[in-house]
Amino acid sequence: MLILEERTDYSNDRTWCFWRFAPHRFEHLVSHAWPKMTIRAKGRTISVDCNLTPYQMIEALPFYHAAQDAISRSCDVELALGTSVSGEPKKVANGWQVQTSRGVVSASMIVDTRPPRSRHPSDATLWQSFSGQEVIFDKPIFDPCVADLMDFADPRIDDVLFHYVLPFTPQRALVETTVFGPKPVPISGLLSAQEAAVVRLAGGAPFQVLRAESGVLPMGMIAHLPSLGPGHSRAGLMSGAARPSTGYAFQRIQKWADEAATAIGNGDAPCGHQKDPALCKAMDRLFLRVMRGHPGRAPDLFMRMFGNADPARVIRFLSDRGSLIDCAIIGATLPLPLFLGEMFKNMADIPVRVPQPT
């Protein structure tokens, strides 16, 4: 197996977070876990006890190093750094060929995780854009047992903005500004809100920025690029790796990786990401449309979910583990007229094809 990687090296460029429901193979890479969370909006704070399913974080660099170490000990896997792929794979008699910066590579099957070269706002219902900084403050500020999952301190009119604070010690934390909007927001468009959030937390005290991270995630892809044929599959964020309504992807990607590895081990072609259950998909799609059409209502929606339903149900739902009862109870916490209005509006927007006489 050959892994083609365009980057030449790895850095601590991102973090992955998720709720822990059971022991997993990455326990040794978890850098911090939070047994409590808060959601804040309009001067109100909801505290969530998630001790039974703590919120865990894995930093990119230890994960990359562990993956590279596993690859180096394998006789069946090769990692080719600094290797770019141009164009789409081509079907040939014995499989597939791809044009790379190191020449033509042939394979019986291909998993393509590359995002499209061009990205259009209409590709997704919403886009999650974020910019974060790991910061050390000169004075103790945080409770390292409590993560601020969403702090809607800066209300907006045209999109949804909140701050996300993961404290590691009383003085060190990852502070992140996230925007849900109809189009991707460049880092430059997030800097002022991010800097203001850090300054506000510092309260006039000095601080030092250790590193930065940023990214853009699709929320509710309108359509996925199709497979090119048997033996070819697509994966990654632009192919269904992330939960549409949240952007959480780590656990979904690991589940897909296990399934793909099993398929390859059995001599079968690896599959793409599984489609979400119909009910979950419909709820996500409607929720995203409501946030897109009524961004000012978003803080209230999240406060309703966490404040009026058992947080354990909400966490299961956000982690792709929700039952039908979980979905029903969470749905009942939300304002019915707002969602019905958006649903009927969506139905009205669907074009009706009138058969032409023959």
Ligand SMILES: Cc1cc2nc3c(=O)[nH]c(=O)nc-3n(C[C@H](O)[C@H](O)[C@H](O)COP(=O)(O)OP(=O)(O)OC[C@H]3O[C@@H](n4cnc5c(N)ncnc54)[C@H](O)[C@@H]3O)c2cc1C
Given for the second form:
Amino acid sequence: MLILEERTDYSNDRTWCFWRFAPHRFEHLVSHAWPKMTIRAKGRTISVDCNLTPYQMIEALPFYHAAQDAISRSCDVELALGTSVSGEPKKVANGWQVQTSRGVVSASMIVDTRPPRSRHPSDATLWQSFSGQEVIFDKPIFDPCVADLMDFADPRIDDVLFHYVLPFTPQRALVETTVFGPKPVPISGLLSAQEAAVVRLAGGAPFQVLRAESGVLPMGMIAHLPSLGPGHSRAGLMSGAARPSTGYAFQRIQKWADEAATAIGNGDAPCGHQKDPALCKAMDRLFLRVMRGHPGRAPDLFMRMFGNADPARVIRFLSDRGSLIDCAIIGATLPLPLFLGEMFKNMADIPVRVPQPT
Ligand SMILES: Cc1cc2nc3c(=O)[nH]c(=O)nc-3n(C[C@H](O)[C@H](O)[C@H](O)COP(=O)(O)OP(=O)(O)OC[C@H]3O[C@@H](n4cnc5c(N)ncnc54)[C@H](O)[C@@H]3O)c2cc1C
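Can you return the structure of this protein in the form predicted in complex with this ligand rather than the form predicted on its own?
Next comes the full complex, and the chain you just saw is listed first.
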């Protein structure tokens, strides 16, 4: 197996967080876990005890190194760094061919995890754009046991903005500014809100930025690029990995990786991401449409969900583990007229566009 990767090396470019439901194979890479979380809006704070399913974090660099180590120990897998793939794979007699920066590569099966080169706002119902900084503050300000999942301190009219604070020690935290909006926001558009959040936390005392990360995640892809035929599949963030209502993708990618590895082990072609159950998909779609149409209501919606339903249900729902009862109880916390109104609104106000291949 050959992995074609255009990066020449890996950096600590992201952190992956998720709620832990069961022991997993990356336990040794978890750098921090939070047994408690808060959601804040309009001067109110909801505290959530998630000790039974702690919110865990894995930093990218140790994860990349662990993956590279495993690859170097394997006789079956090779990683070709600095190798860029261009265009779409071509079907040939015995499989597939791809054009790379090092020439043509042939394979019997292909998994393409490249994101499309260009993103169009109408490829997704909403976009999650975020910019974060790992900051060390001069004085202790955090409880390292409590993650601030959403703080709607700076409400906006046209999109949803909140801050996300993951404290590692009383003085060091990852502070992020996230926007859910109808189009991707460049980092420059998040900078002033991010700086204001850090300055506010510092309370006038000095601080030092250690590292930065940023990203844009699709929330509710309108259409995915199809497979090109037997032996070709697509996976990753822009091909069904991201949970529509949250953008969380890490655990879904691990689940897909297991399924794809099993398929290959059985001599079958690797699969793509499994489709979400119909109810979960419908709830996510409606929720995203409500947030898109009524961004000013978003803080209240999240406060209702976490405040009026058992947070364990919400965490299960957000982690693809919600039962029918969880879905019903979470649905019942939300304002019915707002959701009914959005349900009956003409779908045509969200243009559908088929994304273009890489
Ligand atoms: C900063 C950040 C924080 C995130 N935090 C979370 C989180 O807390 N929880 C969560 O669940 N999800 C999170 N996500 C979302 C998601 O889990 C990650 O984006 C995840 O890395 C997506 O995996 P992927 O394989 O789709 O894309 P990537 O990890 O980006 O991998 C795609 C790879 O393809 C390579 N590539 C691209 N084009 C080419 C080409 N033409 N030729 C060769 N190689 C190419 C890239 O170099 C890259 O290595 C986060 C994302 C970001 C960016």
